[in-house]
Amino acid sequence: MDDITAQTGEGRRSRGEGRGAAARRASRSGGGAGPAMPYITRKIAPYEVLDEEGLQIIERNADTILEEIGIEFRDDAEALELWRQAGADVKGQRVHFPKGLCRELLKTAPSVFTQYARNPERSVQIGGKATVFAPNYGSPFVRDLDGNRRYATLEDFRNFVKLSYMAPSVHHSGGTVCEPVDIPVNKRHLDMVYSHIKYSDKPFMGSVTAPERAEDSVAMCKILFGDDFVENNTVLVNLINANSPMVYDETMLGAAKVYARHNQACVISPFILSGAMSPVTVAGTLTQILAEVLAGASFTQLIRPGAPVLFGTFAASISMQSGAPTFGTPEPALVSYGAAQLARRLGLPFRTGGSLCASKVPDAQAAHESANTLNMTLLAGTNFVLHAAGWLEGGLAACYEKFMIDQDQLGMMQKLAQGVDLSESGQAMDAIREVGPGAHYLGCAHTQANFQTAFYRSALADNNSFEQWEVEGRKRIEDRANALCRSWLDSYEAPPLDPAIDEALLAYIAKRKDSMPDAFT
């Protein structure tokens, strides 16, 4: 699976005004969340840092990869055969193309698509200016609310699909948002699907871990769309990520065939760990993502010319002394700014990023690797991000108060990206000529009016002073994202389901559970 792996206050205030901003807070975020935001439509440029003359070469070298030394697809006799029709030379499982081959291919693709939602107002656009946050992926551990690192359950997995749900900054279920591991591993696939269905109204990814989980997944679609609006409409979007360097497995391919077959979305993503499994170098580990994205996702079209595909990537550096994963670092940042550039240039849609960090905890290392990754992913132009929230300890553990603190963050990046407003209003002269020299723009008529929407007012962050954060208890914001999360998780109210739909959906599943033993491998 993919990626496995506060301010000072002015002046001082009485103990009665600490608790009474205690309270305020509490009222703002507490027990539910805010209105849901739609997805980002960005007004702010991407930030671009290759040249044209740095394009090119990229793209050149890229194309060497692909006709001298070859991309393998293992173990499938069938896209073995698709190549060798379409007039690449295939040599055992290694697959040459011909310059050109597959950026013809990949001309039938949409360079923008909706992914329908089962609430048609959660429904999402994918590429263009869109940006869409979708929350962790394939954590097999958990931190929990009580401070324990444990292992996965259905519960949690149940809880963070709510916590998606509810998130106003969150515009997407997710896929495996933490893995199930109380559940047999043929088995989990139906459980979390149902659960984006039953505990969500958001747009949801499907499985991939083997071919007929990827069915399952359309299958129980097609129960809650309709088959023929899953057959000319997309309705989920899957991660098929390359087994880096050069190579597609058999599952992956499997799955990407099952997806693109019936209109569904792959997002083709080499899943880097520069110095591992691609050179040390940016220029280096760019060329072999091209050449990645560009052999997996034209085999999409080879499927079903018009299937929707993005351009993905999950790049990280490692440490060279440990071989470690590395998160937040600049390399990263520069290889996920280049493959923007290189996916516009495609014409696809774009995955990258989220807010990755390797710490143990939702510490300062979290906060900052965390941000330095998601604003690298807002900058770049991303139209699908992963692993937007809850990510800890390099994927390997979701957690629920980084949770709400990435959450909280991405409401943050939602602002940032409606850029300057240049209205009337934005450009505030009446509130100027109001003020006039030497006073001040407190009780002016324009902030007045503006006031509650002018700045984005945090739900976590402390911005009071010593006076007043020691009364309400010296509370950290691990502290405060716990109580929120529990607050949210109590208030939690599930979105309408057609009854019909849930009973057929059930009784899908209790067929499919009941036609194979439990396997726990």
The other form holds:
There are 2 protein chains.
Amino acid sequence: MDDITAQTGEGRRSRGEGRGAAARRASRSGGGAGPAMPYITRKIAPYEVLDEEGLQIIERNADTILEEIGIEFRDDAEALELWRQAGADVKGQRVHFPKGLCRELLKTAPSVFTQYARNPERSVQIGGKATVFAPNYGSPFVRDLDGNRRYATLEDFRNFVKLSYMAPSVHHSGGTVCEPVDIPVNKRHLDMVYSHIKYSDKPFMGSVTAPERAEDSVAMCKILFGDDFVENNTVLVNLINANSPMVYDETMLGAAKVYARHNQACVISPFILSGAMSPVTVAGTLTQILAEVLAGASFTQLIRPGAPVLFGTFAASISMQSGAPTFGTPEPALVSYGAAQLARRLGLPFRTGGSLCASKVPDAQAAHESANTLNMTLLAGTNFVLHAAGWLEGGLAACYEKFMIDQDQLGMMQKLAQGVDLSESGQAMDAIREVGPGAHYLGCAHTQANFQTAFYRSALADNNSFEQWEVEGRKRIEDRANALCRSWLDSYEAPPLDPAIDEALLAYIAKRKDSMPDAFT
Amino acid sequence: MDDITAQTGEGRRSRGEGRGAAARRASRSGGGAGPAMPYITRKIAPYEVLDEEGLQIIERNADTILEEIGIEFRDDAEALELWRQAGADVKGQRVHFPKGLCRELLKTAPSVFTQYARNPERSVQIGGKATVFAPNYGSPFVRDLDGNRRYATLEDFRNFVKLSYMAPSVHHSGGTVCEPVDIPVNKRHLDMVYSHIKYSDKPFMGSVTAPERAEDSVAMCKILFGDDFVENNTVLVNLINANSPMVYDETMLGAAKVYARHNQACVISPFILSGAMSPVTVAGTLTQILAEVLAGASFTQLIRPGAPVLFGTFAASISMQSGAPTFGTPEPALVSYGAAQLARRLGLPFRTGGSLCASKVPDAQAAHESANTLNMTLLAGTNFVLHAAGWLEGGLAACYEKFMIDQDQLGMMQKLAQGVDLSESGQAMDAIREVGPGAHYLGCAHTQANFQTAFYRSALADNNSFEQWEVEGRKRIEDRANALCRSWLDSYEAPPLDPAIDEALLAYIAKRKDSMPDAFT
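Pass me the form predicted together with another copy of the chain as well; I've looked at the form predicted on its own already.
And the full complex, kicking off with our chain again.
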């Protein structure tokens, strides 16, 4: 898979040895619901909302935050000591950064890297012109196929892994696709990582809720890919949230240290609800995000120079009436567009967006909010997209029907990213000459030759006449999504997994679980 | 209102005398549902999908179509004679254009103009950095507030005029906001134009279904604005569809001639379902659109040099399985982005987009398709947007609930278009210093000073907790839209209209109706 980075020519660092045993043994293809592209290579330009002057103002202000106000690294003596050694001014838990220190440290971070999947055809490029869609992350609840909203279970978790595996426009298996609340808190990460390995062959994410759970994630990947492969390549991308404003806490620092040490990728993501965790303005929010990312991302390079790290942004606003988070509104879109520009200037891969919404049901509110977020996500030139499918209710619930609707929209974005074909066939002058004024193109040779691939085909949109739609039962899109979801889950087939690896993973999990009491909080 | 064009400095031609009597007499403000901006002045850049090479390929190919294939001007001897005199090669009804002829003729067309409203505060700029949202156009059916789909009536027409009048983010009253099917075909234009004048004070559109109906539209505007004002200023914008591929028919040419002669604006719009009326490719479709617009728009300049004309594009695809039109898919988005670029290069104001969808109900399909179209419409830098609110079912039905949902989204676009505030307050460094690591911004001075205007506030999105949403009856957004729509219509108050003008208009309509038999087809 080295050609993933080679073909873009954008990688700063070279890859390690060839791919692991599991990857070599893995099956060639797995998506049950259509042909898959491993990731999007965008042929369209990113959309930008800040000019050079605006970017410089924000960068200068972020430097001021880093130097004058500082960032707190809480309850982690090792982190503070590392910063001291690097030349920062540490006062208590507050780290003040001399101008340019973070940027200097970040020079060792790759601008493009490959995250390997056990099926090499599913490995993804992260950075450059690549966009990778990953599903919903972190929901304790699900909205199930019977319309119930209830706590999520491990069965739900497996189902969402299966659906992401089958969705041709979901490139990544994600991480906590929902919280398997029926499994003890201290053990569920083992079942989650195993489910990603067992039920999918797409790349996935590790646990970040405690350093030892991060170690377990790495250990299981070593069983799958081999020890050396993991230490020299990236097989996990991991979500490290800043505790905005301007704080990194012990838990996130602990997980970040584990992953960086093992050469695994961290997505350093300020989690921002503007008005609460950041100023109520776009420029102020961008400034704080940049300062937080500069501190957190450069920290990974203190741990291991060259470890992959992403510039992450989770941007939402709050209702200034109720304090509730709001999604799909214009201000967070401007924040994300701007953050993408700042990330490109830093030379880091960028994460934002997804299909975010506050709605409790997959209605037009959910869709408008999701579509506003998703269109921005693609046009901003985002490299890694969490929450791309299934997110409902401000992330509190993973919704099966919405997953299906979202993955259809992801397919549209995949097509949009291909841009305008200006080949001779794309120009279609022969067709225009053949048809001429007043005739139609339906039967002409060019149409016949190209119609199969000409237009994105939605499996969920109803484009029939009103009368036909009535005859078919006046179904709304969520009804069609429900039926399609059931049929996918019915027809799911697991990608083959080497039985020896499977056995070793199960043995590891059993041993680890035996070593712990059950904890539910 | 001359400052509308003066302040942008982009107008090519000077305005006529001051505004008309009715406009001067009209009330200062009318929107009942919130403060209105007369139109959007975009502070964000347009998004572009074609580079210089691509644009030149398409322009060269369009010139080839114009010269070699030609465009048909059907059943209009006057049009053909005008083209002959202008130097075109006319064979039968087919007009072949020497290279550069159309572009030369278009040099007299303004790149920016003002469409005057009877309330001068509602006059809109069309072209340049302005974006004007107008409602749905042309639906024979409505989906009413009781959930019935039925033929539209004049009462529905009036209701949509009232709703557009009240919606702060709908800048224009539109034209055939629905077809008042209960009024004879040959008379309904009189009731439509009157309804726009009577129930709104925003700018509106004239009838294009027959030359004499266009003359009636102009005559009624003369009663409203005064004869001289109408002849020297633009008070009507009118939709002239090409009969794609490469045909203009008698009806549309007849209406275009009337409006251009009276200095009123024509939106020359190829109506394209790619795969049927144009090639199945984006570049081929763009080429044909450009050729059609060049021919149609330059024709208006043959009629009256300097008459305002827009580069219009209605882009959709068809399902290659059923032939049904599809909306909100990636390919028409690419077409519209590209067409906007071509229009800017021609120096013509651009029309496309709206809130298009194929869904039969205002569900997530409707919303995704509409949002995809609308985000593109704004980012393309579109100047005049038909179908911005209320469009359902491929345009066959005007939907009250969707109108309300759409107008909320238009408000979001209006905010997005303001871009990033980089003022000192926008930078918010004082707030960041005041709050510091680990605290929150809710109560800080900067937040208190700015929260009223910081974020777009949706009146329809539910951002509450799941529990609160349950207590409030588990409402979907269309339920909330239904209630809001009823409350708007209940609280509607007509803007004052000079009784003498009202009387004169009613007398004109009565006299005209008396002169015609009822026609229902």
